[in-house]
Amino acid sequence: MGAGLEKLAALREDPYAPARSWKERTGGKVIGYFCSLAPEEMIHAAGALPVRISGENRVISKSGAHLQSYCCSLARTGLDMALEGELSFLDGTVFVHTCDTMQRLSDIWRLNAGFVFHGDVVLPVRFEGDLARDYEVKELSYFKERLEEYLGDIPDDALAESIKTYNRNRSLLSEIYGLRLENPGVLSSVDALTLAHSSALMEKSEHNTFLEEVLEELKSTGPADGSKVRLFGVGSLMDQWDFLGMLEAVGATMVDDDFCNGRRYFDALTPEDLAPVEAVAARLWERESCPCKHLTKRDRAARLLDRIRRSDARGAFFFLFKFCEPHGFDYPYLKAAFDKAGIPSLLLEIEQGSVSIEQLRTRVEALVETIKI
């Protein structure tokens, strides 16, 4: 491991480091999120630092008096830090709809966090029609009124700067997902997801010197070891480090993904020709999708399963939180379309701060098993 994928590394263990760092430093303002269909690039337009907010493994102690239990564990635990002080370095927070949690959340953080600026981006449901594209811009311009408001004016010149640093962040992600699929031994599950969650952490120009570096070192490996089995990845958000690290040690790798923090963040690059504000709609209109939107006319299951034969995948796990209705709903029609298409899955279901990676452990060697069978 390099000094700069160390350097990553340790945000596993204190994610929001370069945040009070970075504030320290500039006197700059913190803009939280927790959807990774928020627009980044406005806030980091307009001199903000945009940084995902990602709940924590942890017992709750203050939340439980605004959310109900079946609420999923990502918007329980990210309150609580929030109610607990651990989020004082926030100025502000944005809150994309998503789900009937994550909408009550919003309103609940609103009137208890005590953050001054509160934004909410309510993108269509349906991202597909003239109407429904229409509705986006506008409403992505309306947000882009309300953070200029509180932070002064985003200048298209600025924006545009912005689209061009997180475009780099992209391209480089891509290229480094894209070395593993071809040599998977080359580097981690746990390391390669670290790269794509840190960039929604830190400042993207900083990010960028640090995928740079671990480029180079990749391009300079020679081939590793590719004897483990491949498998693919599905799911919102996924921090269970020790559970990337345990897929490995049972002779396993996961090669690609389709999680909110991993493949799906970076994927699609901002369009360069377009006014800004169009661009960041273009963007989120066609990159990969989430069961939090519907898309008839692109069947989810028909993409993913794309992908996992591009991957040479042998088989997937679904990691889930528990009470994560959209993924819930979403699982019985993906794991219907695997097993007809003979691609053998693992549901897996997980709240933050009671994941037991023994058990996990058993389940996992099962479906190794399996697969090599």
Second form
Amino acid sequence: MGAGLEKLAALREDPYAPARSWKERTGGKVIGYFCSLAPEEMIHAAGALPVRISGENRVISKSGAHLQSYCCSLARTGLDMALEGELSFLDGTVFVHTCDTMQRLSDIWRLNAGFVFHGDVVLPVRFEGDLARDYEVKELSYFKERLEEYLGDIPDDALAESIKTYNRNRSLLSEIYGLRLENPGVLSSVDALTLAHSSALMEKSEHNTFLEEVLEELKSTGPADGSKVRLFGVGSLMDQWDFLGMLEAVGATMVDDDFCNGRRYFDALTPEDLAPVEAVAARLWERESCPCKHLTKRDRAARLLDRIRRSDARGAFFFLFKFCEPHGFDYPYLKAAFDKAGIPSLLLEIEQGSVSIEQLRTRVEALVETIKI
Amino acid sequence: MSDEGDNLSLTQIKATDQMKQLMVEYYIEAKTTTEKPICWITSGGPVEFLIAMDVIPVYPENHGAMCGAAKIAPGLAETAEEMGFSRDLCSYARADIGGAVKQDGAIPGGLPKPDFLLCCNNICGTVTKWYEELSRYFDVPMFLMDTPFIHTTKTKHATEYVRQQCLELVGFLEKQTGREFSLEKFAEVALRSVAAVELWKGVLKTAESRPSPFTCFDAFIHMAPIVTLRGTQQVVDYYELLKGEMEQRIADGIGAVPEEKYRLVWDNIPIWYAMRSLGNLFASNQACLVADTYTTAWAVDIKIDDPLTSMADAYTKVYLNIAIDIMLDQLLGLMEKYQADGLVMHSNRSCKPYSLGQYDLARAVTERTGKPALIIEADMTDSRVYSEAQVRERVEAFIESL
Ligand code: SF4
Ligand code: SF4
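We have the form predicted on its own; now please give the form predicted together with its partner chain.
Now the complete complex, all chains and molecules, led by this one.
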């Protein structure tokens, strides 16, 4: 393992270290966000650092006074961190309209977390048709104005520059993911996903340099052990690194995924030949969509199956947060489609802070055995 | 409808029979029609368009409430759970999906199959997912009326987006029904809708008097027509009748709760299967639930001179589509108008947009008014998570503290 990859292990332990040190170094503003549909390039172009908040494995203390126990752990542990002052490096937070939980979390956060800036990007739920697209562009322009009131002007050329930096990052990640499809043994699932996940935790150009190094290393690595059972992961956010480690330990590897801190995060490029705000809108629209967005013409099951086929995965696992409505509603239909296509799958419902790897291990082993037969 | 929900006032509301008749006739027509198309619609959806196009609207949520009251919702939900729908998902959706598969429910044979679907996400994002499933299951088209959530500002571009979607909806309905939309007919329907909403507001207002002529448990039952059939003449007639009866009660000094001593406001969807026991519990402690945030949700304004813009506006700013600080203002308004002594909140594990934020609201209400708030943990139709003994104990302790 090269030096680049070693850095990653530290990030899994202390995900916000790069943001804190960036702030110390530059004196710039750090803006947190929960959902990967946040228009990060705008924040970046204003000279601030966008950072993804993804909760963590902990027993909550303060957020229980604001959120009921039937709320997903992402919201509960994220709010808890804010109320405990652990996110004090943030100057503001941006919420994107996705699910009912995030929508209410935005209100509660605005009223209790005490950050200077609070932004809501009320993206359309429909991701189809001219009306919704037109509204999306207007809402993003409106958000940009709010952001400018706080962070100062975002000139078009700065935004165009940020778009390039972000696109470079997306291309690099996609190349690394592609390499793993060919030669999965070169990089473990944990490291692969951490590469994507960490992209949302660091300044983009820094991350680009980092990815370039990693890519060089990987390219010079010869054929590696390819005997592991190839699996595909589905869900919202996957931050259970121990789980992925266990996966490898029982002889499987996640070759591709549909997580919003994995493939969905870097999928699709922002067009560089459009006016910048329209370009940002265009990518969010084209990106692998999450179940919070309504599409009638793009069938999520068909798209996932296509990716499963292309990655030559032999099985899939759904890694869902308990109490998550958007993913919970999609599960039965996706599972049925996978069954029909002969892709065995496993449903794992988790809450951050109470994951028992041992319990999950037995079930993963069973899946791996079924596939091997 | 079930016996559970028939009459929750200790004194019989006479209009109940008419309401039942109205609802029975409506369901019979929906079940037997051969010429009118059926559209399943969400409770916050713009039903006026369907009425104007002679489409029969069918409300899975209303049916869900009926199944809850009849205590058959958990059985239906189990069917959906066997299909892989988690027990943590909205129980209206689970019961409805299960009911569709089993062709069963609170009306014989379950709801009539939809020809198409109209989903408006002004109440939650859950309905979008639920209707997507219905659209796959029945293989029928779905129209999503997307009403951007209002956090701090209601933007012009959001209102315009919704207004344009109203026009798009017209096109969708014309295609589905093969009929032409008539603006004239639509205006008539909108007028009747406004009239019915005004009358409904009038009914709710009668609860301002002491003693209150009805409790919110009665309102939950009598709201069925305003939700399902507003825009029709029968609904206007019905609420005229009900309002008259309530006014007569005031004149005669009849209260819904004998010797009303405490006045309370209810928040969230009713606990349908426990309405009678809760009604009795509050009444026997001389407490009357005089108002609630649920039935007032249908008290929206539509302006006749520009029905489309005002409808887009009204449908966007409904109670569940606004931030909790805006909700708080409305809640405080209700507390004051109805001279409430306290607030009872149903923390409903099925409904996140209604329930998340209640802890903050409860604290804010007490801070601002000095009045206490009680939070009951339950589910609107899934009685498997309900503990009657615990709720009884908490309600009694709460009333004692007043
Ligand atoms: S999409 Fe699911 S996991 Fe994400 S915030 Fe919403 S409920 Fe939680
Ligand atoms: S109960 Fe709540 S989550 Fe369920 S359909 Fe109604 S508003 Fe949506």
